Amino acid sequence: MIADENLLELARDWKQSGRKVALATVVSTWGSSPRPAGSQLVVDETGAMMGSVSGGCIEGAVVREAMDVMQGAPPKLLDFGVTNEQAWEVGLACGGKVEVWVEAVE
């Protein structure tokens, strides 16, 4: 696992090597969230990734959006949330919310 502070250097290196690259950043959280604001995920056009913005289905959705952004879609603010009631239904202790900004690295 690469330290969060080195992810921007990795994104730069991947970009300079000719890859299309996107960067996802947790911009806000509320309640239960596996990763704090400022956490980042770097993704390239092959699906290679480093870092983390959450985990599970959220990270998969972020990678799909990152692929779109690398193909020319505008940057996106993604909003994920689980109510306390939904969390109880799947065995989690509480709900939460996370917002993730996804942008292409130019």
Contents of the next structure:
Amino acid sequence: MIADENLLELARDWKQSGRKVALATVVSTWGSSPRPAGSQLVVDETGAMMGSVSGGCIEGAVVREAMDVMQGAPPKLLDFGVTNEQAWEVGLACGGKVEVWVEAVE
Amino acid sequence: MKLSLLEKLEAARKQKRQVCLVRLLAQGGVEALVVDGAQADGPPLADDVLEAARAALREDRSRTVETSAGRAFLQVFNPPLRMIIVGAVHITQSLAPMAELAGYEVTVVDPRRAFATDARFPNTKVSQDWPDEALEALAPDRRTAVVALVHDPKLDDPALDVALRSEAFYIAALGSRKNAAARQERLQALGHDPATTARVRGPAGLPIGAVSPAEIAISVLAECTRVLRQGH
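Show the other one: the form predicted in complex with the partner chain, since we just had the form predicted alone.
The complete assembly is shown below, putting the previous chain first.
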């Protein structure tokens, strides 16, 4: 377990040690969602991750997008929610909505 | 996010400054830093964006807002909350660990050596300085709560005197309503006007019928939480 406030420090350390790093951040939520705005997930090129942007239900999808941005894709805003079929696939079972910003650390 | 910006953000946090990372989502995530209310990095922000960042810092809540620059995500990194408890008394033995669980950095102030012992407070920072000196050294800011639990004006009042001259968001003291009224008068005699002394909440805590020291600690921490989150 690593405290949320230390995730950026971790992202910095990973980047400084030469790894490819992406950062996912919850930027807005509606209804019941497990993690508040500002919650973060740090991912490296091997798929190693720390932190969380949900109770575990959308992390898989977020990590796939994180891989894309750290390979050079532009930052993107992901939208998960009950109206989004993908959200059901990835299992946002709490019935809320969450937007996640995914960006590379460059 | 640029590594250089991340390094600046971490440096400011290490200095316990109030940092807001602004991401202009409508502009591909352009990033800027606002530190202690002023812009510290990134392209110049519009006034309304800067004002929204200051509000997010004040309320200690990250959020997305609509601005003249489109949607912007404001991510808040505030230094830890602090609680200064005057009096290493029985209630303090419950309140200190509860406040620590709730995320506060706790300091217990009590010059009476029999009370302020490591055995009674094994995991909490204890100051044996006189309360006014201790409070001045700790310099309460607007993310600090000050709770006086001694019951003895000789120790409580000097601490409250310093607290009232600070921006501490929560100031409270234990004691009956009669004692609380007498305290208001004593603090006014020290030169504070009635509007200022009214900042001291007394009797401390929400009226939940608390009896045991742990229950009283719950009521104090609950009131402190309400003031922090709801402002009243």
